[in-house]
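Only one chain is given next, in structure tokens, and it is the form predicted alone.
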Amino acid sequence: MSALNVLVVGGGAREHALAWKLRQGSGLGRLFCAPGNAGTTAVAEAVPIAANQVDALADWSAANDIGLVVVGPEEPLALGLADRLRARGIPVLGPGAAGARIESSKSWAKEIMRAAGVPTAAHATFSSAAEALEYVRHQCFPLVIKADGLAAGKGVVIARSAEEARRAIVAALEERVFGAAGQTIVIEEYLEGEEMSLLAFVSDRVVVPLLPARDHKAVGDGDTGPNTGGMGAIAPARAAGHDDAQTLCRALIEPVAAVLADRGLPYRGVLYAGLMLTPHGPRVLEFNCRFGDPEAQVILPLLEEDLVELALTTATGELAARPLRFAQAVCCGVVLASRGYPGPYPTGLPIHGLDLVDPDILVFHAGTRADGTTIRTAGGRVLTVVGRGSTPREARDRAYANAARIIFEGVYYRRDIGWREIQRAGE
């Protein structure tokens, strides 16, 4: 077989991690990233096309003999990039727009979960602020209020009082702070427990789980402050009293894949279940139609498999049901963010110290750009620093020791990533 040219779509740390791992694959020809960032250029050729320019990406792929496209973000999938590529005979790791509704419409995802018999939080859906306000008058608090559509990880509010619920409802449905993504909202019960991210390759009805990971969504230590796209992650995640990833996949992801296939929406990509491990068993909070960010940055370094082969067989419907091989180690990733994130933040700030990190530390770029020989900030989440160790504490300590060497004005990061795993390990 001739060498396979591969395109990674996206420009964040997740895409840097994907490109880094694909670079290690056998049978790889040229590797491209669109649009990429200052870090991806070390492992892939940059393509100056934005991730949401789906027609341009499809045209470019066809013109450049691309044999596999790996889509990182959810937006191009929701816009139908995979459909356009498949229409041209190009394999793609990612669902079509219909399957991507599992993430782009939380209300539709709830309906799929109901049909699949997958446990989730009790919920109701509203497009009228008056009806939503009347509903919450009769509910117990806290409640979770979610924008139905894609809101870049920021469309979720935990309302602990009637006034907080009122503000969230009015903001979404009347003030339109989330735009079209918030024209419908889902209000659901607040579940207590530990969150876990469960990801799997899904190829029609075949489901192959990856390592479970734990994301840290809140901006502040102790899970305080507003939600972000993710401030760090650790893998593998452990949770006492709950089954392993294979068992969880059989109960929570395989039934969803089967329902999608039964409805004529075969899914070929990564399906990500955000779980709450409650005292009454696992519940699915949401589904995402792609690799998590920052989960990918801590799972992929532990994967002892050829990602090119895995992605291609998933995309072509040839994925074999088998356990994947992972290193017996722990990875902890710490996100370095810009001052003000997830609100307004400055950009263009020079980043210093990237040359000071240890050789075996991984630094995945997100919001960065090259300015000659200077790397500058270009986003809210700027870098993910990943440490590896034989224990959670060793991995965490190595990540933080190296994160401290990287400096830009206003750099901010949580200081407690991985604390649950360290506590559970008794370290």
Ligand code: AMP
Given for the second form:
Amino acid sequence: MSALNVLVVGGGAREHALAWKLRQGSGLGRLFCAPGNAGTTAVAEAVPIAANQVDALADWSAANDIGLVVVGPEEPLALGLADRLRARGIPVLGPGAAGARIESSKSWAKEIMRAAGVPTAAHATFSSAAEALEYVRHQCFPLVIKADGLAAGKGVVIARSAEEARRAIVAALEERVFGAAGQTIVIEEYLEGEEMSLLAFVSDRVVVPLLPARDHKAVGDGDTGPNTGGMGAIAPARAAGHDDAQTLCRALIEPVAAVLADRGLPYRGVLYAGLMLTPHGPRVLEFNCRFGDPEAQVILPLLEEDLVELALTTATGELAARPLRFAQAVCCGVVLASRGYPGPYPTGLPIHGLDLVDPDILVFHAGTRADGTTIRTAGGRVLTVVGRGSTPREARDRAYANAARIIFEGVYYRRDIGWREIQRAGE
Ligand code: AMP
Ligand code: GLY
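For the form predicted together with the named molecule instead of the form predicted alone, what are the coordinates?
Below, the chain from earlier opens the complete complex, with every other chain and molecule after it.
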């Protein structure tokens, strides 16, 4: 087989981790990242096309003999990037727009879960504010109110009172703060328990799980403050008294893949189930049509497989049903963010100390750009610093010892990433 040219789409730390892992794959020709960041250029050639320019990306891929496209974010998938690539005969890790609806429409995802018999929070769907307000009059609190469409992680409100619920309903359905993404809302039962991210490669009906991970979404220590895209993650995540990844996958992801295939929407990509492990068993909070960020940054370094081959076989429908090999180790990833994130934040600040990290530490770039020899901040989440160890505490300590050496004005990060795993390990 001739060498395979691969394009990674996206410009965050997840895409840096994907490019880094693909770079180690066999049979790789040239590796590109569109648009990438100041870190991806160390492992992949930059292509100056934004991730949501789906026509331009498809044209560029066809013109540049790309044999595999790996899509990081949800937006290009929801916009039909994978459909455009498949129409040109280019294999792609990521579903078409129809399959991406599992993430881009929460009400459709609920419908698929119902058809697949996958347990999820009880819910109702509304597009009329009056009807939604009437419904919540008869409910107990807290209640969860979600914009149906893509809202960059900001479309979920946990309403603890009737007044909070009313404000969330009015904001979405009358003030249209989420635009079209909030024309419909899902109101659902509040579930208590531990969250876990379960990701799997899905190739039609074949489902192969990755290691479970735990993401810390809230901005503040102790899981307080507003939700973000993710402030750090640890893998593997373990939850006492719950099933292993293979069993969870069989119960929660395989039936969904089967329903999608039955409906003529075969799915080829990564399917990510956000779980709540409740005392009554696991429930799916949401599905995402892609790798998680920051989950990818802690899962991929533990994967002892050829990602080029895994991604290509998933994309072409040839994925073998077998357990994947992972290192017997733990990775902890700490996200270094700009002051103010997830609200407004400054950019353009010089980042110091990137050369001071230990050689075994992985620093995946997100919002960074090169300015001559200086690397500057260019986003809310700036870097993910990943430490590895034989225990959760060791991985965490390695990550934090190195994160402390990287400095930019106002650098902010949580100090407690991985706390549950450390507590559970009794360390
Ligand atoms: P989602 O985008 O649907 O995953 O929601 C974002 C976050 O809101 C989740 O990671 C949970 O922390 C929280 N959340 C969503 N749905 C529920 C629910 N039904 N009960 C409790 N928390 C939830
Ligand atoms: N870490 C959450 C997400 O990728 O959606």
